[in-house]
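Presented below, as structure tokens, is a lone chain in the form predicted on its own.
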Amino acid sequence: MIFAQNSLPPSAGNLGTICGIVLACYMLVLLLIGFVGYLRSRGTEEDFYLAGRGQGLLVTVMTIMATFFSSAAILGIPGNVYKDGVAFTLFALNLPCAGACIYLFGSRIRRIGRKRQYVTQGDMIADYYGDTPLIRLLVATIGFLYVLPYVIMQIKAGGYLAQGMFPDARTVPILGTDFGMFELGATALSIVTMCYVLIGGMRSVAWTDVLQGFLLFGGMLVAAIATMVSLGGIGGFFKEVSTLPPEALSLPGPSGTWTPWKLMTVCIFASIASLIQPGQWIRLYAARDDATLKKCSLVFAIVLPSCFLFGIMLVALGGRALFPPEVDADVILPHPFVGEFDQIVIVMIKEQLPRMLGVAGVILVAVILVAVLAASMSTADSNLHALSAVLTRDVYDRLLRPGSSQRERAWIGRVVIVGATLLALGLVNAGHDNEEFAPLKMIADLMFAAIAFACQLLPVTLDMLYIRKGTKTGAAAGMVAGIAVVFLFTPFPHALLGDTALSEKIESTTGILKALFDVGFCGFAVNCAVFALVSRFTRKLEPAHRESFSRDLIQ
């Protein structure tokens, strides 16, 4: 994701200055919110991670939606629409699926979480299946495999956005080292995000998510309006879109990627996995009551698809009409003016708004670029906060120092946030300086499998909440099998095995499956099969335990 140095209209010559002012104001507001969150905090573990379990409708729905949409929502997803046309717009179907997931899972998770004082998803899953170290470690591992790649990607997005905001800025010497805008942007995003998470915990994260969510959704809609106006209004827009090549107006799209089966499994399983990952699970615990989550599911299912379909999707389709991709030897390439597929939203707003509105348009460009940054920060803060909870509660407290106090765990959680931020920032900067830096290349590829790893919690979630037929051994075996299957779709098997016959066989098989289905669905299918089979022949959970758990879920 590298921003092209496109020429801008004369009125956009002061974009960097305006971006700097808007960005500085935005960062200061975030830190102020973090400080206010600190003043409201009680210093306990439950307050740091769950804000006292009293979040109302506005905060709950905004923090869930802002966490759901990362920078990929306003950069990567439009890039796919720009590349594959109308076919990928059907990806928006995952949003109503996610809303239904909040309705079906949310109230039960919140209710038993309050009664039994759960903080992480590991608390609930381990409690139901016998609270063994293995179960907790497996759940924590899945959470870690989801969280870390997302934090790294959001930090990278901060670096690239800084390059886009200040394309002509010089390097800044600090302690004998020259820092470019990428390093400065990534560092600034990391430090500011880390600070307000450290200061106020869940309360600050959720409150900043409200601001970031409004910026993100407003930016989507403003960008869409600018695109339609630039193409002559609604009629002109659809006239231009109707001239797209036939393959861009039908499945599976120009690249042949989005077959009906793959779209269906992606929409269902990616959406559910994104709602049962650690950060979202914590948000379900933090809601004030069942009514809050039920209303939240309705708002989520209406607002997000609307912003998606009538916002960035329109920008990407308009961009495809104005800057059509090129085909070279059956390979689809972005228009030279666009540079990269995921730059299409940035290119469109930087080109159209200043031409339409002059200085006011430049200000709107700055606000929308900050909205993209908000999308990155709203995901980074939620995932840092969740990773802290997972490592502190499920590893430090249960395995390393059992019986530690809530206040001690809250401070250890802050240490985890600092360590995770510095680790992610170090990997991002190392990878930027050296494109062949293997660990970062693997993590970047792993990002696309992160949701698939989170999906491996779905079988145990369904069993706990509704079925209650699985066993402790079956749950562990299923998660191990699911993780192993998803692992085969990542670059790690090739890195471990090298250019061997086995490695080629794995790549060939996973390539065929990946073309047909969502990766998370492939792991889920194996996970379920192993879970059911092993549970059939292993010791059942005590009936009294299952009945007690069931009562706490529904009462």
Second form
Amino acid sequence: MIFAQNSLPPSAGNLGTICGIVLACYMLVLLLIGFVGYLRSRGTEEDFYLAGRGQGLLVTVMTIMATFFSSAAILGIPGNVYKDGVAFTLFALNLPCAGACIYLFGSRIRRIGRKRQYVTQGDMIADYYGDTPLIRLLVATIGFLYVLPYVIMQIKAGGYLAQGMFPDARTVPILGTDFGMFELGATALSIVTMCYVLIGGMRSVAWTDVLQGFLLFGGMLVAAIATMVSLGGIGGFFKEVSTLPPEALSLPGPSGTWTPWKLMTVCIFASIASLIQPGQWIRLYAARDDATLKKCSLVFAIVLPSCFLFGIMLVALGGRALFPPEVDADVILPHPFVGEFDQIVIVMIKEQLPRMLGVAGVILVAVILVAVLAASMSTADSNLHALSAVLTRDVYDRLLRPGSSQRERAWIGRVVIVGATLLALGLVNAGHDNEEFAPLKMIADLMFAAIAFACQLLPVTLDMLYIRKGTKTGAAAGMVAGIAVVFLFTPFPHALLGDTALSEKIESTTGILKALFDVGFCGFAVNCAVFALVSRFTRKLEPAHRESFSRDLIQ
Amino acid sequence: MSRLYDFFPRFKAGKDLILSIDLGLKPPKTREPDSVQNSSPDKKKRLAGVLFALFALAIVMGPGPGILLVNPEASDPGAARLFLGMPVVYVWAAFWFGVEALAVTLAYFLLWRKPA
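Let me have the form predicted together with its partner chain next, following on from the form predicted on its own.
Now the complete complex, all chains and molecules, led by this one.
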């Protein structure tokens, strides 16, 4: 074994400087791509949000894949494998499910989107169920509940990553105030992201996603190869892994979280929900043609799970063998050298690559760290862009200023992007020094339910695309019920009701359900039941309307 | 190779064009794959059902309750935790991923491609 803790080779001392150079180059390239996107733009709303509906295969594949995974791809998911062992590798099986849905949902969404000039998911859902403000507002609320926590948490991740890249850097005085690496990292990430989203819209976002996607997947595979080589090849690697304790080699894993039913419902519902969230829905509209989405579906279903199953998850398994977590009073804690579960990949590559490759290894470490940043930025930019579309099209244009021109809406979209970025950055910086800062804590709580909220659009999506038996009232009632159920799983009921018997009852019931199933699935089940029941007793949509909608979906 | 050309039609068009120029022939017309030409709607429906069932089976057997068939109990010291030197749960995950990928690949080549 080559590990000697806390003893990096001399070349690793240059990590901060090399990271700085790689990071500066990366940011400059992003801004350049943003500028080229601006030069190619046409100034219309459709161009700003959908890049003229002409995205080809490479851009569509990479932007959908890069948006699908945030920094969780290199930090959170390996962190779970490190904590719970091989049980969590089964999570990779959710990806072919999402991949198949890119074609099954995407081709229909794209066709009708092009024919009827939809921009947001609210446009399509409201058009089918009758363009009422309630339906549009509910869809916008679900989109908002998904998008906002994601933007904020990615900015926060940028701050932490800057701290990790430059641990020895001093504070920098700007305008009389001292800024630490956290604040500088979060600010740099948000400002650069805001700039290229702002100037180039979807075109810049998607083009930067291509670069970020390549960095992300390259980083995942390089990290896996480095881990294998350092442990003596595939044989040596699995020899180390076979020494893991029995609970790390079986379900439900050391923490007891991953029961088969829970894993299965996560694999089905979380993956589909991540595909019908506002940012991805817009990407489905933006694809050039059906063939693009079909190929994208195939590439996504094969490449992305391979990167996880045969790439980054192996790094975490190797990390578990080398730095076994500790158990203290039934609580699993990361190895002291690792510090946090999420840091396992960073620790592994920082240890291995400089030792194996010298200065080239240090450069690779810097590139992988930038890949983590790229993962954060690719999610932040897509969500920021989607938030702008949702607030402009579904709220400003329909409720505040109906009949506004395309150009006006494109500019309002830009104002939303600036406002949302500054608000998110302000909240992140305010919450950094104060862990009890209420707004940020509340948003962090919502983050865990974000995908579950997005899942509440699944019943109406299935109905619109395939079944077409639901009614307007049924759809609204289903969504309200689904959102309410998901809220029960967040800390909000306790905050509202205090230490009452009802709040305890809710907590214990949701605790049992959460241990058994995915939260999104729980909301989905109630949502479907209410949707079907209410639709049975309320006024059906006009047959002619359903037929014309169906025709536009298929042709 | 023809499947590769189905996936990247431009490659095939380019190759055929170069060949035809070299030989002084007229560029050939492109044609749809046989699987599409010969399939009737009923056959397609049946195949779609089979592939959906295969995919659903992979979800139930992989991350779902099917894993209990091979999952080694942590408390059982005699349970087989390794298969060919690798954790049995990991091999199970890789196998069912293969089945899912196969279902999507077959769907792409046999179902989703249709005449323009």
